[in-house]
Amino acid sequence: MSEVRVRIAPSPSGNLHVGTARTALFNYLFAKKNNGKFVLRIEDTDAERTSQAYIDNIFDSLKALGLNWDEGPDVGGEYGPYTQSERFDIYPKYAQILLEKGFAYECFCTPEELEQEKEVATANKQAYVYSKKCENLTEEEKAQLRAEGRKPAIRFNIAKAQKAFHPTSELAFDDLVKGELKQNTDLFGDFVIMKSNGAPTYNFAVVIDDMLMKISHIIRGEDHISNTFKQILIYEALGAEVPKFGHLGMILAPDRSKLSKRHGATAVSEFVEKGYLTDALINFVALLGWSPSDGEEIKPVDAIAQDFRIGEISSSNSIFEYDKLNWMNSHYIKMLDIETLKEKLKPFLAKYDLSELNDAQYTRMVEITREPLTILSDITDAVPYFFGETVEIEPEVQTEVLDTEVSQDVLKAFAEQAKGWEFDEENLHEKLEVFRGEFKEKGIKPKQTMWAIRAAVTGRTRGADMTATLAILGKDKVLKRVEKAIK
């Protein structure tokens, strides 16, 4: 195949997974470091599991994420449709080519005649593979089992397939990340590529439509290694070219077990809805099971593409390290310019009244507030003291700061000075330097008696600068507060 086609087919079984979106992502780089195609196409033969909430969640997460697709079922293109269950009519057609070639057959086992072979096999403690029985049925015995009512299933003929391309029971394919993978083909058994209702199995709806859609590479995750077996011999049975594959190693979670919803997040939208950047969250992604050869790991995502290489892809498993995407999100909402920031943050501001604060409030409340944030929900608990006439207190800095004696001499004197200051920022500096001088002559130290104003005004003893704060608020607001607190 001349022109590198690549092609990322998820099921609309569940919102877009985040080790699909790596699968798709490493398609993306692939495609784009060898100036070729990526394609996306939908996988939604399950009828029962498929739903266009998830498909509509697939778009979604995939642009988010920057993967555009050149090829796909919203913007079309010439090996279309890109949807699977709008080719069901496709199918057919290649599976009579397989029967009349000899490499497939009909079968006419019911579930229940499968069942009992399976049984018997668990019994015996074998690994179970079809009898193929049904191999060899004359025409006549096909008449019969037609007129008995049963409908068949068409089976793919492993031996026939095998015997005709390769010289022992044993297939090979050199894989871009894993290097050499060999199989006994006789451990597969005959398996079904066409269903007794007329739908095609995964593994043969795949060849087909990969095969037209001329994917040149496929690169996906290692538990289809067992079916690029199956896939190559279709692959030859019908004569086609056999595709590259890449198998990609699994994403843990940090205890290496399956990575789960009870680890955190795993779909995209979820990491989203949380307040991660999508591109830290992609460039976080493109680290598991491949570095960039200069070292660096924060790069955007067309750098990452010209640096990629397939062939140095990990071939272990890749662990998801929550603590590592939590600095790298931080790093990118460092590199956010502020006007940017500020519109991000805003749906994690909806439960306060933005109304409460010009332009430049709401500017320098983000300014203030923004160097703790690891995810951009981080800002709803960050900020509630900017908001509302009166502040919540925490029962401890009541009890410990507060209430105490030095406390109150401080809220007092503040109460009264204040009243005559300049609310700006530039004057508060200057006042509380005064201020703060004033009780370390008393002996109490700076700190002390700037937690007994930050607990009054905002209900904690930590949070953003507090001449910030000050000037944001207002002298009425913070006067209000101030008062309350004293006792």
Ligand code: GLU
Given for the second form:
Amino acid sequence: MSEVRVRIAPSPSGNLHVGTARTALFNYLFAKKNNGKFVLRIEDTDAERTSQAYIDNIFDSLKALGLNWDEGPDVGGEYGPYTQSERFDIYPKYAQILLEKGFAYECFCTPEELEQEKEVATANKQAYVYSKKCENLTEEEKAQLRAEGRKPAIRFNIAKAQKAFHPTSELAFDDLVKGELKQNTDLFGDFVIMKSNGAPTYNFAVVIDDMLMKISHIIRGEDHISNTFKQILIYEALGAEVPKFGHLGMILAPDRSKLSKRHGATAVSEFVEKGYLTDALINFVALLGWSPSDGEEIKPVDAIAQDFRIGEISSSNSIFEYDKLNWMNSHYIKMLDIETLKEKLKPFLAKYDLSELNDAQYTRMVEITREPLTILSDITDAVPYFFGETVEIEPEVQTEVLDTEVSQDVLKAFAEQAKGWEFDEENLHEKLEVFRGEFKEKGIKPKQTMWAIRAAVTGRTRGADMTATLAILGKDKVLKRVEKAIK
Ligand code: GLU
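Show the same protein again, this time as the form predicted together with glutamic acid (GLU) rather than the form predicted alone.
First the chain shown before, then all remaining chains and molecules of the complex.
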């Protein structure tokens, strides 16, 4: 195969998981690096677990991450349709070929019969493999079973394919990430490729689709390794060229268990809702298995694509360090230009009436509050005092700051003097300098003076630059709040 063609083939049984995002990214990078094509295929054969909302989520998340596909359900392409449920008429044809070649056979066993086989295996403490009871049914026997109303499933004949293509009973392939992988296929059992209801199973549909879509390299999670052995035999049985495979280590939570909801967000859209930037997320996810040759971890996807080599992907598991993601996200927030940041913060300011601030005021508010943001949603609790006429005073701020005699003196003097001030930042800066000086002469530290003002105006003892805050709020609001704090 000359052209590099890779794919991501999510099953829409949930929102796009960060693990799938990483697999998609590595495929995307591999395609970019090799001037290849990146294909999106939706594997929705399991109708019960599939929903349109998940499909939309997968599309939106991949797009938000910048992982745009060259061919897929929405953009089409030469090898469509790219949604498995629209391909159901394709699979029986290939199952028929396998039947004719003797690499598959019809199985009439009922669920009850199969259950019984499993129970026997369990009782004998043996791993269950199908008994092959239906392997050699005669045409008469099959006709008889059909007449009884039984509908057959189709099973792949592992031993036949194994013997035909790998007489040693061991199957080996050279994994792009993990090196040589081997397996004795005796233990697989003849698995179903077409269910009795006519639906293909995953292992069969995926081979037919990858084959017809001319996928050259299959890069996916190592949880699929045992499937790969089965799939290789199907390719061979069909006389098709076997693609190259690369299996990525798993992504584990910091406690080394499987990453799940109890550790925090796991879907890309959840991270976005929490205020993670997709640029940070994709950069972070790239580092789960890949490391930059120059050691510089903050790298946009384009730069990663230049540096990416599939053979250098770590074959071991990666730990999803939420702390590291936070660090990276705060870094990406710092790199945003102010206009972009203003837009991105808006969803997290929905509980405030943004129309209270004009554009210049909003810009200034973002400028003075952006520094400590780790995730965009941190803004919500950082800015309540920029909105509303009055302000909520934290209880300890009331007792420990506002109720003191010193603070009361400061606030009375401030209320008196500030009446005559212009509330632009430059002027406030000068006036406050003088104001603090006056109190310093009375033995009050400048810090204490400012504390009193901050407490009255913001209800807090810590926050954004005070002069800028006063200027944004304007004289009316500031004086109202200060008067209110005076006993
Ligand atoms: N639909 C499968 C999954 O989501 C695809 C696996 C594969 O890449 O072959 O796990």
